[in-house]
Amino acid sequence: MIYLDNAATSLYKPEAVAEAVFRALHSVGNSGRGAHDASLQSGRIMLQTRSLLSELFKVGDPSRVVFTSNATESLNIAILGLLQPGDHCITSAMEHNSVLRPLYLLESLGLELTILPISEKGCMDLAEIEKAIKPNTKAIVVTHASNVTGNVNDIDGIGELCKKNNLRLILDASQTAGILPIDMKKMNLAALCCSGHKGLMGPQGTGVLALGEGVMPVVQKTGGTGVDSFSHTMPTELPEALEAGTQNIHGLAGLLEACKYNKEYGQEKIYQKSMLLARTFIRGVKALPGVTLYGDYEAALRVPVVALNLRDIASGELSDELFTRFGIATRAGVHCAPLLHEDYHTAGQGMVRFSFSHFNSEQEVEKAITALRLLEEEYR
């Protein structure tokens, strides 16, 4: 198989990922839970994590990184968290649905909601950001690259817009993380969310959560945490706060050896590699006839990330010819991300996305371009 799925997750991981996560299972206990080793081990594997993520993200203090299950959970605390029934919200039409809907859950309840549309390209422009802006403003809630086109926002922009007007920044991070650099506090961020499973090659089950300085969201979650047992409410204090319940301390053992490849093997050089793919790719396919791109490929920063289609051909057709035929995996549909289908006017016939890991070789991006030059002869 030609694994070209890693916006979805990445398969191909360090080896040490998954002897870390085999250790894990058969030595680690539960932090917090008793003074024994087994459980003291996992402690260890906690801060020791913590640590590694709060120095890739400039977080500053690692107890503001709080361990979730997913980007999911953590776009949950955050929105949920940090906003309420009579504040304004910002984002775009660009945006996972792990965005929208607990933001249309929010307006249900009385959040005024602004989304704005995104351009030809599929890109946000600042001043039409910065117009939105109103008194009762309290939040802008975006990604940072589009898990479709593979677009990436200006965020040190959006973030200036949010120091400028006290509006708290709240970064879907899912796509970057452990691909492009990431400073907490240069880009004046609220919130960090992202999942471990993608960018960062740790197993699936593991997500993270970071928090600027002075940033609390409301606790969703209560329940056990081994400290404070007494108390009829949660700690107050991070990382306690926000993370009730036994972790998934062999899926954070995982992530920990993915955080320590991400620093020795080099961020910069996993991002060349992928990138050199990806672009690849699209020098080889954006000249067939039939084939139109998604997104901004001009952009002199982007994430490996490409959405085409086939004349009218529809997207889990091609697909699925791709993977029987040529065993080649790719995502179709429309990505968890409808509104940006809404704009591009695909959201009957969805989009086909082919994403890059630097574990993917350039024999393996010959053969998706020859699969899809053979696919579109025959179609036409």
Given for the second form:
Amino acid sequence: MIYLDNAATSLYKPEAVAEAVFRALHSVGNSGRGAHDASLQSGRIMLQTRSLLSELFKVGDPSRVVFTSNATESLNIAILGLLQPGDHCITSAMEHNSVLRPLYLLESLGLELTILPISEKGCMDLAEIEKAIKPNTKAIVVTHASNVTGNVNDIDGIGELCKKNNLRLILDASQTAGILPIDMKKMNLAALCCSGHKGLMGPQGTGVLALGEGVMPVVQKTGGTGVDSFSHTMPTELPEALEAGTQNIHGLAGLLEACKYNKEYGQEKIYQKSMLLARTFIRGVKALPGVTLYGDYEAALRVPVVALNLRDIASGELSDELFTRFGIATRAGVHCAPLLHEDYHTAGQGMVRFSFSHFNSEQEVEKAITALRLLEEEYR
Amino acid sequence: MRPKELQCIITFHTTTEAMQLEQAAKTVGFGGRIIPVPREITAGCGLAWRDSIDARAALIDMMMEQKLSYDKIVELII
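Complement to the form predicted alone: the form predicted together with its partner chain:
In what comes next, the whole complex appears, and the chain from above leads the way.
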């Protein structure tokens, strides 16, 4: 199989990730639930992982790195815990349902929501954001990069706007964590939400919520933490205030190794290699008749995610042909980003998304281009 | 059973704080270790750092220097 669905999850991971999960399954206990070595080893793994993530995202304090089960949970905690009815919030049509659905839920309870359209450059327009700010605006919730087109928002610019207007910036970094540099302080982020299994190449079931200094979402999930058990409430201190119940320590052991790999191999190298493959693919397919590429596919800064259609062929049909005849795994449909597809008038057809990892090869990219060429000829 | 003696006990708000102190104390070379929080301090669960009473001042210095958070420092015969 040629796996080109890395925007959904990384399939090829550093070997050390799988080995760490295997070792943890046989050796670690439950963090904070005892002073024996199995439990302490679990706590040590969590602290090391928090520390490396804090360093990677320039959080400033490992205690403000909260573990979740995925980016969706991180976004739910941040959005539902930092906004309330009566507040105004700005978001974009680029967003995934992990952003939109918590916002719609709050909207049904009285949140005022502005959804800005996608600019010609495939991302959010700073001037439009500024125009949308109202006296009751409390936050901007935005993706760092589209999970469909790969276009990247100007988070430095949006962060400046937030600083100037005293707004909280909640960032969905699902497609950029582990690929593009993220500096929480410089970007003025109140909350950084991402999964551990995409660009970071850790195991599924791991997610990260990093919080800015002084940012504390209202706690929605309560339960055991291993500390102060007679208290009726959760601890008020981070990170445990937001980590009720047993954590996915086996997965976090893998995420720890994934973070070490990112640091040692180098995020810049990961980005450059995966983008080289994406650009080779773009060059190859844009020359094919009948191919439509979406977003600003020639932007200097983008992530290795490319969405296309071949004439009016249903994306599901094309994706299935690619897999059954050529062994190429892609993602069809609307990618949980309904507003983006409405914007691009592809709600019916969907798009076929090709997303690349630095573990992919040029030969695999060439095979994908050849497969599309053959299918294009057949469908004439 | 080990004979009881006066010890320096540090308690924490969270397990993360306990792990941070353990990491720092081991790096510096303190001889203490993490224990279940003694029932004389709280009947709830949690972890504490136990060290010799002579280490108390140096532990406080290290925690201040490294900005490590904790709940309480007590001296206890355990």
